[in-house]
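Only one chain comes next, encoded as structure tokens, the form predicted on its own.
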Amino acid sequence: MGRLEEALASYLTRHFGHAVRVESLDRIPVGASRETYRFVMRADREAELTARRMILRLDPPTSLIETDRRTEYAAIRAFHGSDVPVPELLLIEEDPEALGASFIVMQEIVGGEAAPYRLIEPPYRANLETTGQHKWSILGSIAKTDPAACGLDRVLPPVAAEDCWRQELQRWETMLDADELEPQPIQRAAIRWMKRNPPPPAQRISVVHGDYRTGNLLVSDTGAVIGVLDWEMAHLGDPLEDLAWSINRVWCFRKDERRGGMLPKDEAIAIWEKSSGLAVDADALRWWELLACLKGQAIWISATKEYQTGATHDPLMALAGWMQVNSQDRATLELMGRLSHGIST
């Protein structure tokens, strides 16, 4: 039994009162803001031995954003049971003497793939239209449902419907302030115009992902989107802000119109405004979608200086960076309408 095997199955034994072994423990290549994990836990209680097939999310020591394990663990409680499709938590441990690191612990939703680039393969493909049905719906669910009800008002900060622009425009600006290693005319330009035409209120305060796109989701042969994962940068805000970012160029891993790989952007729009019972203005979408550029971009400018700074040597960091950048890049152009013509700031 490998380290980290048998300190889980310590700390599974102290927590549940009885014997707890753990096996099979493999990395998951995927996600950058966790270390992620699928083990067998095996339960020996009452001369009976269970088996469950369980995820671990362990923090690492550095990631692409910094986010709140608290805040994941909460949004996935909150939707469990709803039809936005959530694995069953087991527990959350912030201590980290146990495992070197916080960490969550839930149920492995089986027969699932993320991967985008085996989404757009055999079995997948056939079905990836029926996939964008069932993605653009369940975020459309998520922006229907009311923080209140579901207790998240309390876990996350409240904002004003005139003020979710504003919060996100600041953060994202902030963290390419301090990540940037070169300048970056065409955010920097992308800024100046959303500041000069900010967007209307938030039409309902709803609860945010934050990453809601291909990659986050896991999908099953048959074309089903059966988890929703990664909350950990869920917050309360506007729902086109979600809509915006699963809609981003850089999504379209099939080089064509299709976001996400899936569907064009015109009919992933119109099956979120029928799930969520919203109506979708152009131009306050326009100005989420410059948002979600400006976002991506200092995420990938984030991980390309924790490589280049040696806080972390995981080539994923580097190739974040080095594979995203212009894409972002040429994304932001597109929308302002400069792609092939410069950039008027």
Contents of the next structure:
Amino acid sequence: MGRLEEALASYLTRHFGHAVRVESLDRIPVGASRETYRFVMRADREAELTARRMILRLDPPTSLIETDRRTEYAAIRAFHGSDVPVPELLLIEEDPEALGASFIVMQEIVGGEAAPYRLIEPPYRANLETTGQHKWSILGSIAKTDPAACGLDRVLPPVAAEDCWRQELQRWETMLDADELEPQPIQRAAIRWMKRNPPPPAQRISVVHGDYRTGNLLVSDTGAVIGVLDWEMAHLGDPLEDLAWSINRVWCFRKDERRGGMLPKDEAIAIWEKSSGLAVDADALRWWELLACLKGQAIWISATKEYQTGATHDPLMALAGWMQVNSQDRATLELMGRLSHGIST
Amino acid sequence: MKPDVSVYFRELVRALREDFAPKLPTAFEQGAALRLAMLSQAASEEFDRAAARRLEENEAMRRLFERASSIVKTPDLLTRLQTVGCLREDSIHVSALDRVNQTLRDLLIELHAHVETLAGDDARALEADIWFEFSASTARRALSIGRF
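Given the form predicted on its own above, what does the protein look like in the form predicted in complex with its partner chain?
Complete assembly follows, chain above in first position.
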């Protein structure tokens, strides 16, 4: 038994007040902001023997994004039992004493695949349109959820409808300022444009997942979305922010027009509109798509810095720099009508 | 230097994908090996073009600065356009080219922001050329592992 298995079993035994065994602990390649492990939890209690497949989400020394585990815990709890599929939570521990870092334990949603490069291959490939229907319909459900009704208005910081854009632009520009290792003329031009041409106030204040993309969904082999994961960037804001991030060009896993590797942009938007009950203002969405480009670029550049400075050895962080940064710049140029297609690549 | 560096990288990518990744015990380790293969593929592409694309980009920016000298009226910016525009690479080592590239790109950001505030057809034409150079720079930097 490894050290982490032992420490987790010891913690769970203390937490539940009876013997708990941890078996088959295995790190899985999902989630860029937490170390994620799958394990089997066996509880021996009198005549009752139970075995449950669980997930451990452990704060890492470095990550793509600095996030708040309590936000993730609250958001998952708020949506549990709704038509937004989320895992069942077991516990949150913020004291690093037990495992060396804070962590969350939740039920594993069995039978789901999240890796985009697997989803574009059989058996998932044949059902990607169905998956797309589910994906943007669920995102619409998140957008129409009343934050007060699900209790998240008491957890997530409030924001006025007219301030949503300013808050997000400031957040990601600040990260770019702090972490860029080389000048970013395309993003700087986009930032100036966004400041000169702000979007209208949000139609409503919604729960924004913050990282709603194919890699954060669990998909069954029949194409159904059976889990929405990685809620640590959840906040209150303009629901167009999530829609724009979900259709970001860098998530075109099949290197074509299908967003998230699933559906053309217009179809994805139409499904979201029907589900959310909100109408999309094309100019406002374009602004939020540009914000999504800036947000992506800030995240990729921040990850690049972690790798460059030796803070991490995770090749995912280097890939963020080499695979995403240039694509994100090209996506920005496309949205601004400045991508010259005549230039060979 | 033989075998060619490109041949070495090709073999490294193949070995990581076909020999090493499938034999690793966990999905996490397999994923890490496949990511290293992708990075090696990208490094192979960058190795051959590294100096060429930097030289081309630096020269393109210097041409923009030269053109801007007849449009920009702000003395301080005009002086720096002329000074930085004369900056030449003292070596074709990639690190030396990068140092010049960063200086030029910093000034290009400043020039672009300034030109946006100017009226007139000349300013609009220069602005369009700056955007064209941005697009060209992403074409030069594109890697096969990129999704767009």
